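Next comes just one chain, in structure tokens: the form predicted alone.
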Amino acid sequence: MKGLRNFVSKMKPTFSPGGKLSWLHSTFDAFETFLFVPNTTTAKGSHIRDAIDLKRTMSVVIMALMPALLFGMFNIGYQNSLALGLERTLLENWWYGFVEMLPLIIVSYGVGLGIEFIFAQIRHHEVNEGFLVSGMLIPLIMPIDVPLWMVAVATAFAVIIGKEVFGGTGMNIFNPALLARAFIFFAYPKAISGNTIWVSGLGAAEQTGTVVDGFSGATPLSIAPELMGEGVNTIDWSSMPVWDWFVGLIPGSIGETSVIAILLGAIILIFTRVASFKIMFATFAGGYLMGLLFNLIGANIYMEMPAYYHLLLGGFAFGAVFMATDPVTGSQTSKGKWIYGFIIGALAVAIRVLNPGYPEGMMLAILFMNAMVPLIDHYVVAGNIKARMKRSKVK
């Protein structure tokens, strides 16, 4: 590490200010403190020190989203091979998912890395580092057979207009990564709904013949629309496969299936307090409630659908544990984080039962409520200073 931190510093004075390469001192810098915590100091007034910064904070999150990005390259691989009758080994179905699944990670760090560097470079401001975690969820959240050219297009869409049109990091209002996948969904929803994208070569493997008798490649939430859709009013939902669902071994967007990996990555965002669990204790405990509500009122298949169901299917686990608790986009106060968590998940499963052409209810419920978030913390700071204003004695 010492060799590398002296070869990193013989080089700095050629991005420096009056270097050959003076232009690129934003992009060398970027590459500098992503290697190394900044070791600059405040020359007056308050100093503090810490052992993290930003790119550290994002580095945890990447880190608590691999045993979703693992856990979701060996379905890759399990889902394909389930289609085609195959049998392989675990690391084999692993490895398929590697393969199947870099294109994309590629696609969308090269995208969105590329228009981050542009714009710093314009500017001569410090590269952003938010995109190192949009970067990995964009993939995550996406069908593994969606066209690489849309999640370029998609990508650029989220940086430039949900990010940089608002000042860069720490100012967009929507999570960048659910902009990409809305983007995607509203100008091209045949790459990102029905049943063949969620598993790797199935649509070809229909063409050809090859796919194993009774395999469909839908996903969990798209069986009650389907049934409704043919006049079937009732499901016995108790002989689903609930424990498959848990584990993730199911269709669906690459890193949203295994409700497991998601809950140790959960831990690690709570254990290290880059994440709120206030958000997420609410957005599950208002989905929970929600689906409740919908079994006491029972009006079709869906709405008999058991409550924690919900909470197992879908971008629901994922979206609570990633999405809503991005600390740019999501509640700043405490009692809003409460708020703001609790109405996501309810929403979130009322767009599913209300609406059964669009099961997946998540990330408009987050994006709606990223909206709101100004609102709600206004109305809770309010609520603060009234409340102290009248424990006060000062007239």
The other form holds:
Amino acid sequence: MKGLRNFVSKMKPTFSPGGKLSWLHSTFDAFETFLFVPNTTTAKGSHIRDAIDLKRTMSVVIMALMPALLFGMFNIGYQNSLALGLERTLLENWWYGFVEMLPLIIVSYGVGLGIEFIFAQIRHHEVNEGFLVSGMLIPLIMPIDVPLWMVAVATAFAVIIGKEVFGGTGMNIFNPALLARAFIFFAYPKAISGNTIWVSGLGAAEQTGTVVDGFSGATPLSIAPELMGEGVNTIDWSSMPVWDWFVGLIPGSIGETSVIAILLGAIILIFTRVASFKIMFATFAGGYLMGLLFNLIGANIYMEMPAYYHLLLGGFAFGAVFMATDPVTGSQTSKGKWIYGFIIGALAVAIRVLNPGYPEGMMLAILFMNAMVPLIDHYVVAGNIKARMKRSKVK
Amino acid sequence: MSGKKNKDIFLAPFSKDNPVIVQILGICSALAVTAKLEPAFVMALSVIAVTTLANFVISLLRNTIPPRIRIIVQLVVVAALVILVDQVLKAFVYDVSKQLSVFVGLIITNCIIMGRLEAFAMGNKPFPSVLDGLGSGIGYGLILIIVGFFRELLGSGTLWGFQIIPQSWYAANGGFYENNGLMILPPMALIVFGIIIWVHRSRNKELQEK
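Next, give the form predicted in complex with its partner chain, keeping in mind that what was shown is the form predicted alone.
Okay, now the whole complex, with that chain kicking things off.
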């Protein structure tokens, strides 16, 4: 460790102002602070000092994502062995998933961090840690068989148009990871919807005819729309493998299937207070109540689906825990967090049920509410001011 | 094109005073017609024709128009010209005219034209007015063609209807490529405009707001 410190210290003058490679200053700075805790502190003014900084916050989120990531890797292999009728042990399944997943992660980080570094050089500011989490979220919300170049294009779009245009980390209006997914969803809809893309290797296997009979690869979210398309009017929802949905042994985007793994992450986030409990709870409540409302209406079989199914399926849990709670794009005020979360949940379920063409209502709901956050916060703050003015009886 | 002043009048709308990316006018039609290069080009020509002729006519009439009804007079002139242009398009490029649909008619309400009439033609002689109208029209057209170029190339893989991206690249033919469907949608036109404005302002620092 000491040798590394000496080496970094020796390199420092080269990158400092006046040095040979001073234009790469922020790149050097990024690596130095990545390796060692910075020894600079704020010099003047009053500041609240805390052990946590942006880097620690990001690391906590990465840690919270680990259960979903590890389970997602296992599920890639598990679904693949189901589809092709292979006998594999747990570890072999996981290893298969790891190998399939790794390129996605590398592409996401490579492209995203590359752009962040370039912008930091051009704008002469430090490289932000903001992309650490986005870079992990992007592969987790992709289907496993999505072409890598699309991930690269979408990541570049999300980082440049979603973040750097607004001034970089902390300035963005929309969640960059969701923006990447929305980009692929609208630009290359074939790559991110349908029944074959959620299971690794299913598209290729269907062409060669090696798929096990009866394996469809459809996500549970498409059960009701497909049946409705065939004109079926009755369905026994109680016979569904709800436990599998909860554990996550279903096809879907990599990180979103397992509610258990996501809840583990949620506990870490709530315990360390990195993410807002209010937003998570309000989102689940909103989704559940909206589901109940549809149960009351009950106009078709999708509306009759038990309300809590919505919370288990698709990206709902993942979005509620990791996406809606993004401290930059989420609501900042306490009351606003309840409103923001509640409407996300309600909108997500409404989009799913009312427009089966957009099964991933969660993504659209969060992006829409991201845009509404300034409005919500403005009125919450205005309401607080009004209430206080009344209380203090200022003429 | 005599004199430095006239040259400035003609050239300013190309970059420093571009109606679309500096004054942010005429965005509506620009979003609607730029999904393909050909309609964008035809639209650009139509607007150039209308701005130039409208500026010329209004400049000739500028001393006889009563100020209180000037907007109505301007509208009548522009509307007459637009109908002429529409008829010409229908006669010679019927397909494109179909694609442009209402947007040719909507040239009447194009802010660039009204803006140039109000700001320039009402107070200047015919020749500078013609130059101003021509310049503004070309400035608008340039941006339209740039946006149309990128949207058609990336969104449809074609340019002016000709296939540019090799067919063998497409996923359907065993390749890897797919057209970017978002490019066809109007939101992406807005983003492409944004990128052009971004690049333009980074190159012309004096345009940046503080």
